[in-house]
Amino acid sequence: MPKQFWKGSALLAPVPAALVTCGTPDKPNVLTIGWTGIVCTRPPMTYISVRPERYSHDIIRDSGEFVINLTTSAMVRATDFCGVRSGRDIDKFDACGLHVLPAHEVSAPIIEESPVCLECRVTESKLLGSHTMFLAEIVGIDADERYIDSKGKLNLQQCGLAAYAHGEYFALGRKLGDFGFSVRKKKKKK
């Protein structure tokens, strides 16, 4: 099949559409984050892409801390609205009716409303051009007990997890397989 050929731009979608927090719980501040993802397992490692005219820059840059709190369905709306207003200007946790939790690990606060919220702690920044990159460490997880089953298992598809691709949101649908189902050996039935 053709294609065609686009020079180089921020096309890889989906990605998550995620809250960030910082501050601290009495002073919070939260933003729309597209540009996150893992970079290591061991340790536990991820980003974030921030505009240093954002906000939110300086007190990350200022703090070392922030925390990814995950999307849902429901929370599209007010994850639009953080995306697009200043905290400069509103609270955004009144406006939007998101409340915040202290974290275990870090200052920043979680979003009570967010299903998983990764608690982070800078290591490295550097600044790529249009965005600087805060590379973090995860120091803790906060996952809603609703749910984690009776075996301790977080099923992620039971929370609506939203994403976003392409100036668009997205709910994530159904699960498709999991992790080396390509290749595990199918049993033999009796």
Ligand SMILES: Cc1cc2nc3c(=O)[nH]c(=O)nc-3n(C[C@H](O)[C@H](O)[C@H](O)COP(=O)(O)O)c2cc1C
Contents of the next structure:
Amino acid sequence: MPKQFWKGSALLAPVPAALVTCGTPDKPNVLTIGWTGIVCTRPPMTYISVRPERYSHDIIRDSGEFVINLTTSAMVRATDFCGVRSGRDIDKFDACGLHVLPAHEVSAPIIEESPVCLECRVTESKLLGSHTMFLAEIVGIDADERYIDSKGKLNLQQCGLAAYAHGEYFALGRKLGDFGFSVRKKKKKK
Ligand SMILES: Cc1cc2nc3c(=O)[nH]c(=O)nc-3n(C[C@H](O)[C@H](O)[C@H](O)COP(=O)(O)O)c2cc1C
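Just the form predicted on its own so far, so send over the form predicted in complex with this ligand.
Zooming out: every chain and molecule, the one shown earlier first.
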């Protein structure tokens, strides 16, 4: 099938539609972030790209801390809402029925309803153009005990994670395999 060639754009999909919290448990804010990812394993590092006009931008710049809260199908309405309303005008936690809890390592709060929260401390920031990229170390993880089995394994499949692709939200689908399955030797039947 022939492909059309288009000019470059931000068409990477799927990406997480994460809820990024900033501020403090007493004065929190939350915004939806699609431009995020992992950039290093050791030390564990991530980035978020935030437009300078967002209310959250200066809070993150000044505190140097934020939390990436993964979102689920059950949270998708709140995820969209937090991406189209500003904390300048409204308490988004109240409006969406989201609850904050204190984090362990950073001043920014975590969201109780989120299954996995990544506590992040900014190491560098760079204005790239439309967005400031905040590069950050992931200094702690808060994982919902409901999804951790007796062996300590986190079963993300059970969380009902949501994804964002080219302007639309999706529920993560069925499992297709796991890391290395393509080369793994099958166990012999006894
Ligand atoms: C799915 C989705 C993804 C978004 N991703 C980003 C992003 O990566 N960076 C950004 O600056 N804004 C992003 N936004 C927009 C902000 O979340 C939105 O402007 C928000 O209202 C800012 O809130 P604040 O003013 O309280 O900080 C996204 C919005 C949606 C709905």
